[in-house]
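Here we start with a single chain on its own, the form predicted alone, put down as structure tokens.
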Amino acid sequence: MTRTPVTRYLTGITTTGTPHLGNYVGAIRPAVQASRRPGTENFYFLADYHALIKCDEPARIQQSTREIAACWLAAGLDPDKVFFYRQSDIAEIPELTWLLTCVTGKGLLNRAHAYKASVDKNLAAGSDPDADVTAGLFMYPVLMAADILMFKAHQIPVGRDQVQHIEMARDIAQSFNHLYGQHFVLPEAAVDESVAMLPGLDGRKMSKSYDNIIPLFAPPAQIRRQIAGIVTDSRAPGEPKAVEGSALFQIFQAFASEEETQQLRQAYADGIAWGDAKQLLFERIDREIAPMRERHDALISDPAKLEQILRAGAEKARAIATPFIAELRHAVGLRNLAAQAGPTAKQKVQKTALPSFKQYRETDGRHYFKLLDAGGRLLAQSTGFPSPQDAGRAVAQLKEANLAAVEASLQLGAGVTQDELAAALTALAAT
């Protein structure tokens, strides 16, 4: 019997702040929502580990943890349907980081954003570059490929500003797949554009940093209260008003059916008064938020319960993770000394090797793709795609041995011949 592919997502949590409406917006309902898409495989972690790169307070984190664990079970994920664990429950993922570590070049690092931010605003400052620069900071972006290899996911759904750590977990994945065999699969990140970015109540993006945040689960007459406070203009009462710029529509929007939209975008015409449209909004999000607020309360209350559902989804994730990392310390050396020795790692990697697919940005600003064989030799070479998931989509075509699809985006490596190529994308299809 042919097992039906399953694509495996993984989305992780940073704990170090307390739930808002935008984050409900923007990650919790999507990620609740794709959650329950047949074939699929979803995972989702509470990111306990990055928050101490962010974050030295341990009352702030545990707080942040809860508060977090319980809004995703509120909101309706269903810890027996997925993957839902704390990340330090998880042993191998420290371990794995290590593992990474050993394959990732500085210069890798060196490019990553976040680190890039902290030396240019301590240049820009006069400061030395690395000035309050942790090795945290620094590594951050191993801990993110740690956690996205060990659950060989496919697909990560990130905002456009995150997709530079997907493709360095790419990096990394390939540069140990190189030296110890195909033990990793290669992640795409999966970018959403239609996804809402809710404005706050100054009108800036919804966001901790500026102080604009309604949060999630607050008591509803506090909610009441900050969209009160929700910045607007001085048109009076039958004065038409404009929706563009409006944060009161937009984040109406957010919440509403479309049907409630073009309401509401008609009363804006009609000079609706500004206190009738946040009585309104207060409403429409009291009519989605009110049902989950009960299953919040009461799981805040009962840190008992959380602490067992996320002891039990990460049993369940080591299920995965404790035998694959055996698996790669296996790879690596770190063996049992009374077995049998066996051929060296590169002897190892030299008889078992598969042809492999080195992706990769031009300075054209356009992404490619190139297929080599096991010893390095160019078989394939693409031309150039507008963004790393066109090209992740050639690559993932390729590896079914699906090559009409993409036999025109190809040119073929010196002296090497269609039968060839055809050979070796069937051996990876095979896999």
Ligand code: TRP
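Residue numbers count along the first chain shown, from 1. In this text, rigid core is short for the largest set of C-alphas that superpose within 1.5 Å between two forms. Just so you know, these numbers come straight off a predicted model, no measurement behind them. Compared with the form predicted in complex with ligand TRP:
The Cα shift for Gly26 between the two forms, taken after rigid core superposition, is smaller than 2 angstroms.
Once you line up the core between the two forms, the Cα of Leu10 stays within less than 2 Å of where it was. Taking 2 Å as the criterion, Ala69 does not count as shifted between the two forms: its C-alpha moves by less than this amount when the rigid core is aligned.
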The other form holds:
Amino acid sequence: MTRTPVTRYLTGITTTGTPHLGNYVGAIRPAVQASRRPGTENFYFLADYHALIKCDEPARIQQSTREIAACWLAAGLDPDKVFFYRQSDIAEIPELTWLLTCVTGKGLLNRAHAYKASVDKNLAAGSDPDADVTAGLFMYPVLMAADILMFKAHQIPVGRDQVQHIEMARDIAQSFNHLYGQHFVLPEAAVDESVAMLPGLDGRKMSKSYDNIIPLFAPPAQIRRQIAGIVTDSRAPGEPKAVEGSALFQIFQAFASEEETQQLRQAYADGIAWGDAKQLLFERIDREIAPMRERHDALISDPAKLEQILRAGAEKARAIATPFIAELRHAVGLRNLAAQAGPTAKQKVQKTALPSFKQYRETDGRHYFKLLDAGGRLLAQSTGFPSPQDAGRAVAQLKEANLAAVEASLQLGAGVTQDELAAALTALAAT
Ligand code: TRP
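Swap state to the form predicted in complex with ligand TRP from the form predicted alone:
Below, the chain from earlier opens the complete complex, with every other chain and molecule after it.
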């Protein structure tokens, strides 16, 4: 029976802040829908180690983790069907971060947008380039690579701003694979261009940093009040209104069907009063949110239940992470000392640039072979054999790294040591 290949999707949610309508429309809702696609495995986790990079208020981290977990579950994520866990419950992730750190060029991290932005800001202010830059911020991409590579994820649904991080995860995976063998899947960023960018109260992108958000599960009265505060122009009731550039219209559209959107477009043209349009928007949002709010509030008031769900999720994720980190530890040489030592990493690397044999006949009628390294340098040359079969046998023995069997008929190339020859043969034998 052939198994259809499963595509693994994985995404992290940094646990700072309270989920807002922009997060819901841009990330939570599409992710919950995506998690139901057949032929996929889906990993969603609360990136609380990442949160520590941005936030040094313990109570906020805890509160945000609670809120985000409750939000995703309330929005319909089924923890029995997906992997839903908290990053800091997976001890293998910081462990993998270190293994990856050791194969990551510092120069790669120097080029990370977020780090560079901090440096540029400092330079512009005439400060030390690294002022207020923690090593955590600098290392952010490596931690993120560990999140992704740990679960061999193929597709990483992220916003545009995160694409560079996924590319770095690929680079880091490639470095590791090159040094230690093919352990990691190379991930790809999946940017969904069709997902709506939700404007906030002031018309700019809804974002915590602009302080223009509507929290997803704020009490209805607050949502109503905030909607009343959405910027509009000064057109009076009865005057036709433009949908282009109307934050109110765009937010409505993100929640409404085609048909409903068409109706509001018509109402704009017919000169609906802003107050009435805001009422329509409130009702439309509330219709979608109200059933979720009940589930959300129940979870928020039962944090022990949330804790239990996350721990069960961590257990499921660790069933993958624990054996994988064991494999990786072995690959880099963190091994049981009593176990047989394999080829060294260096010898393994030579797999990709192998020495080769050349067999030929000289004018003296005898048969010879040479061993050349990947760059064509002469490592060793044989003395003459009476037949090509004899020469071939010697080559075969050398390919088994059985140097002793043919030592007498070998001359080392200029400047080549016995050890170098042995290493080349071991690399060949390991393939
Ligand atoms: N850096 C991501 C963000 O700020 C969050 C994140 C952490 C993440 N680890 C991840 C996203 C792994 C995707 C995959 O949005």
